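Only one chain is shown below, in structure tokens, and it's the form predicted alone.
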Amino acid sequence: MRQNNMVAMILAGGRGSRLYDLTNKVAKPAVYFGGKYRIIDFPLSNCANSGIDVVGVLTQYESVLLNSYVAKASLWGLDAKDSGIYVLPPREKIEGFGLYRGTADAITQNIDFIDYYDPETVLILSGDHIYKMDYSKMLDCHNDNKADATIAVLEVPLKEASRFGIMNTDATDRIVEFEEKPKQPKSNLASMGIYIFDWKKLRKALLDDVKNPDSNHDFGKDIIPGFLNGGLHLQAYRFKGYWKDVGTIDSLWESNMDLLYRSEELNLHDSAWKIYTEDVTVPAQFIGPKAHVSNAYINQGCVVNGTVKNSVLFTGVVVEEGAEVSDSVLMPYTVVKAGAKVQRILTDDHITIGVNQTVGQPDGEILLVAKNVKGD
């Protein structure tokens, strides 16, 4: 039974420029995380964990593969009777391509989705972040509260809230100003692109969007501002855990090597919390008798004949005798030949880094690797 009749819509069209090459052939979304999974794992794990079967997942760049693995429902556990994950690419076309104007134009585009489902409230996700989080609370919160739209938020330092929309609220942590990335931020509530609507006051205000031509048809340019000056009730929920944009290489990156460092915060083997993905068949890891690693996680069908440390090796991934990996994140099937040695790199998938080739520095920015190297 659908969590209190509400149906969760992921916004998972996204471009992902500022992953460069990872987003050239695959969709944001789509983009390899942790060992083995993708981003949109998280956002999905989290709705079959919270009791939502309903899940609408609206794509548009790059989308084809996205496409076809948020369709294997059954990864998740939301193949049942009366749940499913549905994909829904844009209708309408702008400039000849079939694109969602803004965030709420992409809900808009899907009202007859929704109608079909006859919700209360409408869970509005973003699929690009990393965290883990009980929608049910939220909705609890939302329920207890009587509100017309609930927002996530998250306490970021102040020095970093112009980066972010920030909710300022009062005592009952009831909204009263939202401001899009302040220069002087008045609170450090950032929103962490999460909402629950009440769906019928979200279906009148999208259509109302929909006829002015001013609008940027977006949540937190039009909807949520359009939701404050009608006087209606938008109520903040503190959420507490971890969290991560990972819209950039460093970000990336950053999010990766916190499963070194922050296990606690971000443990991807909870039993009570499961992230669920496609699990690949592949032999188990192997480390060589010559090989020395030392703080890495090294998941399924590597094999490792060479050093790595500080570092989070993907499925497949090969270190060669002699090669080193350090503080660095190797994405499927990279291959690190005899000799080479890599420091503070990302790759994409089926790179391979040539023999006795020095790849990235001890001290430098990250460097996204997306073509193979030529070893010597």
Second form
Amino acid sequence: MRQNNMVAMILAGGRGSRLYDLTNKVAKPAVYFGGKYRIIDFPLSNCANSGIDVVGVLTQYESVLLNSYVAKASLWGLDAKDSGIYVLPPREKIEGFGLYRGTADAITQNIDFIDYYDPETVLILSGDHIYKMDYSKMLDCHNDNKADATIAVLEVPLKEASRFGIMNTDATDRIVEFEEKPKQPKSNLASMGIYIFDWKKLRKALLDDVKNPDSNHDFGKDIIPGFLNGGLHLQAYRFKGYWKDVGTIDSLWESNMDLLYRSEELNLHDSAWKIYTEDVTVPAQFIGPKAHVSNAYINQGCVVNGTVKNSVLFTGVVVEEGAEVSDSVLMPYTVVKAGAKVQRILTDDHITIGVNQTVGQPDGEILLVAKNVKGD
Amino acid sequence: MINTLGIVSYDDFVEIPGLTDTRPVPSISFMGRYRLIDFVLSNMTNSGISNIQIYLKNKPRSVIEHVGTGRHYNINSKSGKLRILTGEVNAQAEVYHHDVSAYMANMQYIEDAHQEYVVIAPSYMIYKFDFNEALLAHKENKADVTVLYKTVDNADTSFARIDTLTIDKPRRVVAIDKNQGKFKNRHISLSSYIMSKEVFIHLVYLAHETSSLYTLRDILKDQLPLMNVMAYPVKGYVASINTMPEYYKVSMELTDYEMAKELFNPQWPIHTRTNDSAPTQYATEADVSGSVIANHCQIAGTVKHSVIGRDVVIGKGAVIEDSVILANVEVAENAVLKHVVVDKFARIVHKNELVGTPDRIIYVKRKDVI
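Same protein, different condition: the form predicted alone was shown, now please give the form predicted together with its partner chain.
To see the whole picture, the full complex is given below, headed by that same chain.
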């Protein structure tokens, strides 16, 4: 039997173009994070840990890898009899083939999927945020307030509030106004892009939205304002904890570094809320006789015989003798050859830094290394 | 899929005081993230065997949990099968509990198997091998039984009490003896056998009728003059984890990546159950070298030439050298451990020095608080 009456839909179709070469071949949710994970492992693990059984993943941009990855539902334990992860890329229909024109349109085009499970509520998630959250608590808040929709919000510093969609609320945290990136924010409650909707009400709004020629078919721009204008009950759900949209190379690097410097907030060692991911069949890490390792986050399959500090090493990274790695994020199977020195870089997977090469600067922007660097 | 039933043999004679007090041999932790049984199971499934029986003497809990349905060893959950079978012998005396009595108790499941051949291999032998190779030779030689072996030059210091083979030309086995450690150069039997299911069943019945104390190895030894028993050499790294000194020595030896590479080949992955553990976190104060470290550890101390299991916490100023630390162990700040094997969930929190010698390893029991 299903554990609750909520279906989760993860929006995973975006490219994340500010990640440059990292998203040439894969969508942003499939980008690696934290030594062994992919970004989408976070919402998927949150779903699994929150007792959600049915998860739809809406893919569009470069979706082959992402589709085959999330289809292995057993990785997140979502392969029990009444549960599953369902990949929903755009499809050909009787009225023709249509790409998803916006976040809301992606859901509209899959109304049949959601109807099949006949849920009371639908949880809309983004596939490219790093955070740990118990959605069942948010559902309790939604039900307790008899809300038509509930939006998870994060308190951000007021001076940064103009970068976010801001919710203005009354004393009971009922949302009275929504402003997208306001110049003069009235509140510091930023939308996290996590929504719980009463399915019947959302379904109606989506069917109205699809007929509106002026709509962007977007949750933030169209559906939420539409709910507010229609006098429906929108509740804010305050989330406290680590949350980051890793949209740029700098923020992706920084978020990985948070595992070293803000491990109290982003703690992946908590056995009560594990983040699940594909487990690669590799041995434990070999830290060689010539190695010096300090302040580092290192995954299994690494072979380190050089110096590593202030860095995150993903599966199968090799740091040869005499090589030095500092303040860097090395994606899976990066090889730093003997004598090479890298500093403040973030590599794509399977990159080789050649013998005796120096890559990266002591300060300034993080350097993305997406091509092999030839050695001596 | 090859037409072969895999049998992970009954671990009747191996006992490693301490490590096997609370668990059977197959589930002994090894090299940070594995259990011994991962090697034999991976050899079998990588060879295309998808029907496997695991024979256990007692305390099956940890093995059942670890191997599950066998999905993580690549066994198809519909067309394949992983079975855990126990001795189920009523006899009180320990001497009657051995491989043959376990096979007799489960004969129905052996007879009912559709496969034409069987591969029988123990979990305490660590090696990487494609059984197809030996099966091919077995058929070409028209052998009744093929025994895997490794020619070693350290039988005086390793492989204690393991069978040795005397091999005639062309590789016919003429004698099986126990290694008494008197000679350096020996052909070490991997106690891994290939034979037709028919021959296997015949040998089990024969052993059972001969004596209630007889094992498969005993009857095979008896049958050497009557049967065509051939030896087949295994290349690469071979170790036997049948005593505490061997367990320790092999663990230490495999911290050398050049050595370990022979065993851990990406083309022949050793599968294991994932624990969904996070990467390991090294603090600024950490100083780690010459070691194999599993995931999910938090290390703030010094670790040299050691094997550290999953989810081990090592406090600031602690020093661990030449030691094997199993999963979920806590080593408090400033503790000093040398030549120690620490079993799971133990906590070294009060006493700050535990120093053994290479010949006298200190063993800390599971869940002990020291």
